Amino acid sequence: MTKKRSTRGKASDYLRAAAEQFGSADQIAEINKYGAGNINDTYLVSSGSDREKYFILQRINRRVFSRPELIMQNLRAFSEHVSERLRRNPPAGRRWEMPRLLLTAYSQDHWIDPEGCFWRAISFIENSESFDSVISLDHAAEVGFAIGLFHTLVSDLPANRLKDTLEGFHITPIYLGRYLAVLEKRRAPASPDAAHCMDFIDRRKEFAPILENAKSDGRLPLRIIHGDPKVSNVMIDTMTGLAVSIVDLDTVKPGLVHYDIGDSLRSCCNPLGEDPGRPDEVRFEPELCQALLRGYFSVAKGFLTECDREFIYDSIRLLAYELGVRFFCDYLEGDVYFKVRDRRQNLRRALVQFRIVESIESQAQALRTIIRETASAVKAEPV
């Protein structure tokens, strides 16, 4: 087993006492930090249990998702259906695996501790490792291959059976709102950085709409969506390097499939990561581009239309756009969303987005021309 930045945690009398609430008491013999998520407080629980030997608690962050009860609805609906597809036809020399809800004694899928906070737990994906960034070109298949897979086997499931756990999110447009609204309220603060990020913004905002335009009118269908696709959400296995799960699927809910593919390029195609060094260092890479268009296609391909592929590019731009709306609005605002290391930190990371927009934008038509070459060579698999 290999665990993803795992550091050791002091646990709280709630956070033991949510731990017992999916294992046995006395088989519970570690609660560690697990993942660098921005959201919310995810632990590895090691059990002397012989069916979850490790699993997964997380404590639900209720200042975003104001109903988690929502996600667990979504969660038991995805689920019974991706089992089912699992179970007629599962992908062929590898091993996949979706994380399962744990139940609580009472046959509950999740336990609200007496503070009122939300807890739940899922299943540990054995034998598998997550990265920050992209290691390879294989790799960057291999996200690609698991985020189609994903939406293949979710192809067939009506988007109105889900709740909109975050209404607005991955929508441009109501950030763009939300920025002027706070940049009205709030003096930036004087500095060449708050200056570039102010004006790179200003001279962009012509663009947020554009995807919400195509679902308007119809050109794009409204589908089920991971909502977080990342390269650190996908798990490799450690002895075959093949992606062998997508995790962190709180955000699973209707939207645009483009959210998904976008970001997760806007994420997979920028080694150095969301807060490097230097951000006048980062670039998008195309090869990068095309190994995981290159895995995704090879097993989505069947359900995309030609104008789904159209909007790819615009995808791409407008995703790593929006994140960098999202990061410098939370800055302005006192990082009241995503957590921060520093009170920098935020205004750093919307740098690094504003780069790779310029990056790809440098590179608009090469990268179109991967785009649909990818897209007509590639063969898919049959899921």
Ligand code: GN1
Given for the second form:
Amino acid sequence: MTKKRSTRGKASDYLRAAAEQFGSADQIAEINKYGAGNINDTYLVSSGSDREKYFILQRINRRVFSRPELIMQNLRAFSEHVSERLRRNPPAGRRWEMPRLLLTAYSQDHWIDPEGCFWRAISFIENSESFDSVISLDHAAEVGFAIGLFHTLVSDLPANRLKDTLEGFHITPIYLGRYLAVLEKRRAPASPDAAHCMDFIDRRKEFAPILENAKSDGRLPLRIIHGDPKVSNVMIDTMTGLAVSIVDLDTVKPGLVHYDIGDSLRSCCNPLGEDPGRPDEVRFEPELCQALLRGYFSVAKGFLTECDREFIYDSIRLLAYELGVRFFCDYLEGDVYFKVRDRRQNLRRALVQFRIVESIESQAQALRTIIRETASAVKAEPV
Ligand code: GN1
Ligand code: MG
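Just the form predicted alone so far, so send over the form predicted in complex with the ligand.
Starting with the chain above, the whole complex follows.
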């Protein structure tokens, strides 16, 4: 389960001041680090107010998101669209909420502190929890449902309505190009693990543009995507065990739904997580894949084309490969992008993703069959 960590003594100078912009100063009781995000700093604030008992406060990493105001612009357009759809047509038989933006006393959706850090706050989804890795087949199906519902809710929001808040995000050939440029500049450490990563990446480099080629020649359309639908971003109702929300909306922007489908599967079908104690045991579990797709297709089948379905297998393999390249490249660059606990963490993370790729490749036929059969077996529920 995603843990709360106390930050007493090491919080940013402006953490409390930032919380006070979005909540009432004399009521804020506690501010705790929240979740295990690799990019932004996230805190859970207990605000004491009856209306908003808790809220989520975040400091956006400006090294990654150079124009955070565009994120907020996207979030406003996205929220307006989705709230209207949910108002007209709420999902049957379950609670479903989208995080709301909170405003400052001056009606602003963000606050810039005197050091130039960008803070914003969103509502906390009450009575829900999230997990860093998948806990059951039902959980996987709920993750699939949440992503499917998300895609359905934005399926009529034209891709050009939202800005590109993170250029090159999930464009695998761009990550590969950057990795090759980094390799030219600095020699990789002479370790067997680094050598394995380099060989692994090299042997699959022809595969890297598969989705981008299908996008450029019109086989796969640009749509609005979540961008980061890993298992820990799906909130689960603590009473019913059903998905109640999908959070972490900073990368909601134009893209291919395949980035989301591939990314959620590479995350959800590896129950050991992204940096496990036993990396040799990492495997891509086909039963979890089937469960996630069952949940996904139950709600998202309506807008997917035959061609979309054809690329699902490649998207799973590609997104695990891409994340491995991203982790390894960051390891080589000295951990400038992802937060790390120690100097080898990005290398370990890359090795885990590459094990997932191998596991996917060794089950290629079985996975293609699961995708085909699940897509045709599940009847989409109207939303
Ligand atoms: C990053 O920060 P976080 O944990 O939400 C990354 C994702 C990766 C993920 C791997 C903007 O997400 O793309 O899949 O780490 N987000 C960005 O855990 O790069
Ligand atoms: Mg994220």
